[in-house]
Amino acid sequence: MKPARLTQTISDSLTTLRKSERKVAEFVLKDPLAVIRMRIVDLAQHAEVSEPTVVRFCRAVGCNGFQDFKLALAQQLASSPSYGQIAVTDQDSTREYTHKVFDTTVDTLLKVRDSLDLETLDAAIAAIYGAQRVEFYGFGASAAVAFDAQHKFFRLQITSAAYADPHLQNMSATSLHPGDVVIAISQSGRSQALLDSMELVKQAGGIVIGLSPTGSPVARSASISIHVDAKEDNQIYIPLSSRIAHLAVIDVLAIGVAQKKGPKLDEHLMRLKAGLASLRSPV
């Protein structure tokens, strides 16, 4: 079976394949694109391997053989065109970093899509549903998401508050009850301070569902761990795909709660629907 997200896989795969086979997935992440065009005796020429070494590389990384790899490759470049030229430059013109920003966050949101394990997703959406109160922690670009998050949730008729201040959350972890579920959200997924006020939860018999990448002391720490893996060109602009993920993996879980509660939210949905109508402009 071909793996969802090929380049992916060829970059988790780097340090278990032979030193011939790496030559070839080295050459293949610097220029996709290209071997998409290539014969196997070209991509072997390239990458200054034999052809047999090509074809036990494509069957390292989960394809049948070559045409395989390239039908498998050219699936994903055809959804994720700038992969590996999405770095902005101080050269780069308006248009070439406007068509950077979205492909990237294209790419990082397919990338996360691909990656979410469904068993766990049912046991967040489980537990949200069974809570009496459900709180989200953040700090910097994630507070922005908490904050979106707690207005997704209260509108679902659930108690809900979001916190960005250590001391906050300190003070609203001690004070949970159990079977209550804190979200705890982190795009690095090392923020001490979040982790303090995770452990607090826990004391109290809470649930802390994680939004962290994979292996981080955040999800290490969860009691339910949705690992949310996005790398980001830190150096020109702030993490805009990453804390995107996020959102659509809180609109996820929004969902989720929602087809939990049935047609009796629906019917609150319009209510709140037509008190909004008159705050707004008829023109």
The other form holds:
Number of protein chains: 2
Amino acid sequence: MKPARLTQTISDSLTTLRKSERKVAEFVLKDPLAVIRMRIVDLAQHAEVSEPTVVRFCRAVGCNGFQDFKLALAQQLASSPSYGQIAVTDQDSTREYTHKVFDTTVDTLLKVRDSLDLETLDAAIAAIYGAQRVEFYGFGASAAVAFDAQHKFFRLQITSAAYADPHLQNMSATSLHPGDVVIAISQSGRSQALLDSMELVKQAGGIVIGLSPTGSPVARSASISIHVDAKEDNQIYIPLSSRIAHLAVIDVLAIGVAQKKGPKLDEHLMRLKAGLASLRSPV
Amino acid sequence: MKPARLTQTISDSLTTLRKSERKVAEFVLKDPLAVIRMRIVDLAQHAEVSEPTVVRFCRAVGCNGFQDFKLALAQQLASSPSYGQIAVTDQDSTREYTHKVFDTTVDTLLKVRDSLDLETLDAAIAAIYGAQRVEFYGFGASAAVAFDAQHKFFRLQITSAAYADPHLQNMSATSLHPGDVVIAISQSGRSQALLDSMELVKQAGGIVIGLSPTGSPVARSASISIHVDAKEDNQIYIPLSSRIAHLAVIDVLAIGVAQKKGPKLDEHLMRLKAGLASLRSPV
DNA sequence: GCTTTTATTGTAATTTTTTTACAAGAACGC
DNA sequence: GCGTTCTTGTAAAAAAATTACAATAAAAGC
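For comparison with the form predicted alone, please write out the form predicted together with the DNA.
Full assembly next; the chain just shown is listed first.
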């Protein structure tokens, strides 16, 4: 049977493997990413052994042959893409940091996607769908996320607002009606002003949907807490991937609500699109 | 270049594929998990086509052959184990459209990453670095991108502003000095008001960096044009992935400028972080 | 509506790649 | 040191993928 973590099995077997097979193992561990693109001859050459030795190595680590081994390795690497180094250093060329920015973002998105709790999402969608008013609160980088979200939900014919000002948040919060929804967005999950606003929302009978890291004060305080754990390796500079993860989560919420709204919404969006056309350059 | 999300590419190509190739595509989409354990003969048999047709199909979806195809498929399935249908219908479950949203976003990001022109990016970074003032203009969904960008560059100690109001844009544009930079963000690349503002910026001697689709009016009008071709998803009329691509591109610009600024910036960011701490909840 | 042309698909041969069988050589025990 | 066992490589066979080409189907032209 195939082990879950192939590289783990390989390093575990290192001691029991024969000398030549160990050469293969070491090479595989050193550069697994390269191995999945190799043919058996290439790997044999790089590890300085013969081809049958490679096959024997594959069998020794529980695979059914070389192809099977490559497949298993590829799968593992795909699920933990953090094999390449992602920290941004000063000497990076443009090409390199461009790739790093995009790759870290992709990495974060996939991690968040897999860690999302679907029932929570469903609950959040239902709450938004049932609300008279939907508001988005966030500060700093999350303020931009809030405005983006407001724009999106506005297009879905939902009465929505976005506030990055604690005074406005508080004023608006106290005027909410039971069943109304506030989406509190925080990358740190520790913004005191946001926590204060959330408290007012709850006092007014509103539902607070939190978008914040697991276990953070915002997450704990929210009525419905969507956990977004985009741990930033390069937090030193600026928040990068986490706000993109927030945007993506909001996209999911928007689509969920859009689906609940059904076909009537399509017509509305069509008209909206037609209306926008007049603001556009013909070519 | 290998497509990031293979199944996505396959369903996209469904219409352009030949009849027999489509049979292969449909079978692969129906049961991708089985395919990765198959040899080419098996797949040919199941799809009721010949083996060369399978190879042709693999090439048609951007792979280098059958092995390459299987590897790419295996990698994708590893990161989304319960992969089923990709076609979007109204009946999509939460799980499905969550995946769909994240996957298309990832797909877009990787496509944009590979299509970015590095020299243009370098030119843009140099222009921003050399400017006294940097402003971001955008409407609608791009307005949120502009505000996010403003926030980011503000943290890099760059005098920056973001305007989503054409009047403010125009007023600000006329007050720019030669060498100042405006980043014009547009998903459609066809916003007339934005084109007007850009004209004023150029008259004032400012440099316009455009973030828009290739060949669009905004792209043609910009002094430095960064092409972002994020083919927008048909089914929903809300901009989804493209604005995330814009954000990522701006991240790249920010990091580029940050590097040019060098170590002094680090100190500044440290102080900034310390300042923010007081606004945060202790736990 | 028939002929010519082009595009699509499958058959068969070729090439590539992996695996097996076996023998040479090294390590170990006696 | 000799025989045994274990390890590794060579070479042949098997399996798999790919290419070349021909047959057929579809489309365009007359």
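Residue numbers count along the first chain shown, from 1. Under this definition, the rigid core comprises the largest set of C-alpha atoms superposing within 1.5 Å between the forms. Everything numeric in this text was worked out from a predicted model, so none of it was measured.
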Quiz item: Taking the rigid core as reference, does Arg220 move its C-alpha 2 Å or further between these two forms?
Solution: no
Quiz item: Superposing on the rigid core, is the CA of Gly62 displaced by 2 Å or more between these two forms?
Solution: yes
Quiz prompt | Core-aligned C-alpha movement of Ala254 between these two forms, 2 Å or more | solution = no
